[in-house]
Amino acid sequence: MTVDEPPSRLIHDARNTAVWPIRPEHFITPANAFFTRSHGTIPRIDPATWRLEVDGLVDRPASFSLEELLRRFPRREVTATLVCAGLRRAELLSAGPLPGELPWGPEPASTGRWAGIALGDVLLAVGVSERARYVELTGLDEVEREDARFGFGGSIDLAKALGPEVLLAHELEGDALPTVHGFPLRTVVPGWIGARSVKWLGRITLSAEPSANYFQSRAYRLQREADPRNPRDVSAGVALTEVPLNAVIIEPAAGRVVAAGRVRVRGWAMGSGGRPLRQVELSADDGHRWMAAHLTSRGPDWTWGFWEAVLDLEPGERTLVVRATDTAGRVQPATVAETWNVKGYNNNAWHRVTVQVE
């Protein structure tokens, strides 16, 4: 991947991550600062070669190349917003502990242009199994974790498969997909946590159960409390489907120092399961008074939103707020005592920035 951004705006960390800073004039993330999380290798994959299996309950198993996968099935479309489930873990450490997990910040988020096919219409020419319920998805990287290795996966609801917006991705903002995004093909799960959207995909499986997969039977689950006995151990946790509803605030940014009087406040927001949003409020005082802040742009359903207003600031150190609506009528939680659980997943708390007026 090619990056243009000067090495100190990028934030990353030896475990195959990369993000960068969310800008409010790109609605669309450019394909060179769109962020990256991987859990293990970064295959190099010859298209040629590079198979598809279709397996499990279905009536008739494949195997695709990718030739095969783009003459045969018609070419979607769809613009979504791809969130980590880590998005703003950093917050809930004020909350309680969160050994051996990345500290992200509100970065961890991009909205991108895929092309390539419906997994909906791979999955009924294969036919489904009346027996089906969750399609698992792996791809052909390897992990390895409690002394296994395999390749990074884990299912998604067999009615979710089924969406229109739920694609097999060879294309990101009309070019191939760059390797570190997943070359030549991968899932793209609109509404869902980034870590389902799987890369460099080898096999889609259909099954009665949901995945075994380490990161969806003993990773990405929400649990609220710890194991005294194994603290890190979530496997007693729900496993996470749809992305939370959220609300951002990136400009100003924490710490800043602004002048005093009008302050133009910029962020960005995203209803649950990338539902449209009904409205964004932004509060001056750490929410006691909130006024309406304008959505500047509002995208199709799966994407976020950006939003901005103009609050007057008095000298002193001041804590701004934001918080959304959607039109599900979801709300946020106030507080991270809320949201915090063991792996520090999905936090939608209010999104409080602290300033420096002067």
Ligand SMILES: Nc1nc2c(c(=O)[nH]1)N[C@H]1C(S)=C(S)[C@@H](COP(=O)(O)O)O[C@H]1N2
Given for the second form:
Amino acid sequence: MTVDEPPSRLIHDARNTAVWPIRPEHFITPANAFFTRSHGTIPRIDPATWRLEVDGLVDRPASFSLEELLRRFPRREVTATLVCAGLRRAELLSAGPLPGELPWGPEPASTGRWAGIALGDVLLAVGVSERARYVELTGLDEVEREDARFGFGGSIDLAKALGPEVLLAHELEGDALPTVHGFPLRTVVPGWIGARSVKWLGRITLSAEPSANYFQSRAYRLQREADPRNPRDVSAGVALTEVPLNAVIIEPAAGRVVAAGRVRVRGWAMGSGGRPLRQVELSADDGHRWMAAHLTSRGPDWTWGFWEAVLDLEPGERTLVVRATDTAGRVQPATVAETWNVKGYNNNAWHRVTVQVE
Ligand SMILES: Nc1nc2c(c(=O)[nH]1)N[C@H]1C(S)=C(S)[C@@H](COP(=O)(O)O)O[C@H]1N2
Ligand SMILES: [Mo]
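The form predicted together with this ligand is what I need now, so please give it after the form predicted on its own.
Next comes the full complex, this chain leading.
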């Protein structure tokens, strides 16, 4: 597992957002090739004066310095894959329009070794009131939406927040978090969409209701049919939580010319909510016949798995298809007609890559 090679090529860099190609040799993503997605400013925070406020439905509201948090609570580590809900959005455009949304390919997913403290340890220390059901997380960045400026935020269920895997992370790959990834402290919510892993964390608020933050109440919601009067509004949709089961072909890349005969196909897959995979299968005839891929790295819980298969391909234009199943028994929809939704989130239709075999 070499992690020092620099990223080969920046695929996309706009609106404070960057992705690199995923490499089959990088089970752990090098920190300098970890995708980044930010909706507003990138705050530069002085760790000496930064504070974390904890309030709402708690017995003892508190304000912590970084030094205090890291001294008082036990160090915890987790290896977790972050997946942006916009992953594979571009494929959905063949099923319907997605105005104003970034047309992501299959790149905004990366795996990091995170370290910090457990969110649950902090919650137990302040005392959670019986009425609390949600943990709202708010960042110190500044986002502009609907004529208002506010910190990016959202909420997770209290039950998830108490899980030992949910961190307030201060390190990525053994170094302090890079600024773009949320220095000095970010949430890492393994198995949930990337948007709930709030960066530049400033406030934690316990509540009986989900967060009213724009990114919880008016974005990151799954709505299958557009409201004709307000076609981009998803406030009636369902708030996204766990990532869905997904599988992606990394190589060969779309459009490649490959030699006929035995062709090595490699990629990644991840179970719903970060659960373990059961099986990954490949097809070269649009899903009539399937062959099992070999899982080369399963990883610990909360990460993707890497897989590999060798297909015998005859000359011509060939479409390779991948699908996975997980230990929760989930399966993937075959087509994007089944996964299209108003803001283009969580596309997990079978991934198809067309190559030229010569
Ligand atoms: N404060 C803050 N946290 C944030 C965001 C943001 O814009 N501001 N973007 C979210 C989204 S949509 C994703 S996918 C992940 C990306 O994390 P990364 O940039 O470290 O890869 O951060 C999440 N946390
Ligand atoms: Mo995201």
